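Single chain ahead, written as structure tokens, the form predicted on its own.
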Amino acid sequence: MEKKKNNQPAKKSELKKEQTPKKYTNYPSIVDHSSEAQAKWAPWVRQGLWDIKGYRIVKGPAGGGTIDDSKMNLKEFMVIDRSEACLYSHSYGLVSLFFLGLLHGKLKGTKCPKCGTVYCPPRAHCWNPACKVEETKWIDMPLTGIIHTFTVQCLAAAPFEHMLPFSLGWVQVDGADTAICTMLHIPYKDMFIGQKVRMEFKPQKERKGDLMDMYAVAIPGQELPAWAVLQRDKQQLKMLDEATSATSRFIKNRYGLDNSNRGW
């Protein structure tokens, strides 16, 4: 045991203390919003992850062929609980400025010097295999674009579940060679590939630096085309009206959020 000057062991409290160094001290951080998250959720992951808590055993219906049929054959199911939780600390990296792009309101993009793709969202170095990995330069970017591709979501995983129903598109930017994943604040009967959008951000107060604190919008002006895929098909159309319907009454039930009011 580690003794003190005066030959007196040290007290667990101060072994413990010392053993357990503070996160980002060795960093020249300017700005910290990190060290009240990390007091607040690490304490979690000393809980004994994955282990089960409890289970409870439920009847529920079973089996193949329609679900009246799966209905007229109940089965009892264990169903168990386990904790899971922690807290990632990760680092952008070379990709840093895109984010801090995000947080100012502004859309960075990476261009190879080489072969000239541009990037967005960026890549530290140019994947082009002529370019062996030669490192991009950053540019501004514009904050308009077009609707590469889009689907409407009914489902989606837990942390985003409250948001339903919801559009999600690749919009390649204009001057891009890619395209960037974006939230589209359109309504789906308005939204067509191809369509010419504006970037916008979140209020500055509520941007977190990543891409949720940016979303698409439409340009006005643009009439929906007669190739539409989506609105030329009304059998379509109409499963997907009942669908984010649905998806609204289950999220007003469960988070008390009306959804449908949202425009888009």
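For clarity, every value in this text was computed on a predicted model and none was experimentally measured. Definition used throughout: the rigid core is the maximal C-alpha set that superposes within 1.5 Å between two forms. Positions refer to the first chain, counted from 1. First, how it differs from the form predicted in complex with its partner chain.
- Once the rigid core is overlaid between these two forms, Gly60 counts among the residues whose Cα shifts by 2 Å or more.
- Core-aligned CA deviation for Ala39 between these two forms: 2 Å or greater.
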Contents of the next structure:
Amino acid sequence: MEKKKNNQPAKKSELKKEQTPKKYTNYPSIVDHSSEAQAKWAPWVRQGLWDIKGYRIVKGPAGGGTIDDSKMNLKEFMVIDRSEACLYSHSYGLVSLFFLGLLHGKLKGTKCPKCGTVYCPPRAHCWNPACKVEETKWIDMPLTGIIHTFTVQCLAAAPFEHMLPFSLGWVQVDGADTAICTMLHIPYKDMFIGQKVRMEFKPQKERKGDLMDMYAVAIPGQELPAWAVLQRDKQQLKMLDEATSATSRFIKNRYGLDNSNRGW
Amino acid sequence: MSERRVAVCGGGIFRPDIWRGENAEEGVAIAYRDMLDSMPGFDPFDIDALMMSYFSDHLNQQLCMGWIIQDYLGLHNKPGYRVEAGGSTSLDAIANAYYMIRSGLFDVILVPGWEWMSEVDTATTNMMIASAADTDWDFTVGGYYNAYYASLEVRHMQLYGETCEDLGKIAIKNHNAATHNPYAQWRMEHGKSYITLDDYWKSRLVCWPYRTLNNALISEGAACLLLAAEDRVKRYTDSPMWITGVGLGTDSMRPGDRLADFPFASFRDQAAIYPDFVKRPKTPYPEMANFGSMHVAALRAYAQAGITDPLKEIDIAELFTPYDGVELCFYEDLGFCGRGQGKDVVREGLCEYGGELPVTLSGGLTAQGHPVGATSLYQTIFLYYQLAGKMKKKYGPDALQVKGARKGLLTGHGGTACQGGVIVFERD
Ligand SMILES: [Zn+2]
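Having seen the form predicted on its own, I'd like the form predicted in complex with its partner chain now, please.
To see the whole picture, the full complex is given below, headed by that same chain.
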């Protein structure tokens, strides 16, 4: 891998220039944590850029017709491995204040001055057609609400896999007319639709100003109703115990994380 | 507006599988040839325009794939463009072709559809598909359609009392039907034996209450469909399948916003049996339990087709159901039964083969396959052969033929039914 002859290191001044890219040259950045992100991810993006990294030859069924037809028609296919990576700089737009609020452990919503609808998640404009996209006003939301619905996940998309098993749900924050998607740090055995919850925040240092900064916990002292969907069918609770245990073992093997004793 | 009718004149299949060695343009070409073989009177020069049906750019690192397809088929001086609407892509491509022919501006339209979904690993495929959810507000938490749909199902389950066993019965119905379909991915994977409730409980729990057998497959595959105006139909087929109703609908991007869903505020009667122990949202229908876009789409399609009692009047339906609870909810939203009665339809077997209205005998998204841009085309071709009474000719000796079927129903939707449509088909 020693190929430095054809690839002379850049002069110091040039390097410095490259390492401090100005993305929004006409506008000042008031707070900028992006340079850290750039420094960490830029090399990864460069390495992952569109490029052919390898190939395989795969022999498999080919052609049209039914399953039986194509099983009889095996062909060799060349399969390449081609990478693609990028880092998006995305604006949260007019509802940026909500995400800034998360950084400070506050929950913000918006209210339409015309029809009074309260949005959490916030909308900068009211979607009630009668209000003709009226601009909404910011309000502070309480950190309490109820579970509108939920699920227990034993599988998740790649960025969340290491946290499995976990519960996701929609919480209708008190006073809001809509519901917000959030993680539920509540054992599924105790969980029910209509359950009163409190929104809590990760420690300040871990917050990134995104929805994962926040999660719901159960307000203690509530009676678990017999009509609750998971209480109606004890067999399902047992199956969930088995499935979530298996998931925890899988995560421990893959990530070395013990998620079985978090209490949710 | 022109009064002339529009028909599906047939189609071709490049069967779906978890991996196909051919690339997309070759798969579409093979499906196109399959269509040509079944249509001796067809001349490629008859085609007036193409509606390209495919969903994702992320999955294949190729923008404007439609141009490749059109030139690969040698049809590249004709008008053509892509129709894209998430899971609704292939249904909307058919709807668009219908509108164009019905307008009188075009006579014959080819709809090629495809999707190649296994170039990235399964977790990445799921992540990329989930980016059809709101990436600031929903995708950031858990990031997975399975979880969103599972949450919707839990809400419906709480309100209306269906059980996990009901969801299992739907999975069994669709998977066992797929063993009669020689193009079905499930039959490739599993063979021809039937599964039971026992197999269902053993299948892996993904997001409660959904198990792997409840979920759409990841597929690569292609299909082609030919639509033509009334006066051109005879050249291509002696059993045209007329389009007699097309209804489209939309709903909010984020399901959580459907608690204050103003355009649906008048649908209060649709939630008449709301249990009193659950807090009523500002607008009770569809909230996060049912699918309002599909309900209004069905009302629009039925009005055009003159259908007042869908359960009795429709003979066979192919529903677009990426998760089995969706099928149960659709029984209600499509008017097969009243609100909250989806579970009774399951328990009485009304939508099984031999029942009042057989649903998704192809196997559907969970068992036939779900290469998004081709999915509704496969289901339309399936209905075409059903209504023509020619199932055994195309799908082999053990195919499930609904005898004497005259009216067929197709649905398609994208996101959490953020957008959807219903098409009614009839034979002469
Ligand atoms: Zn308003």
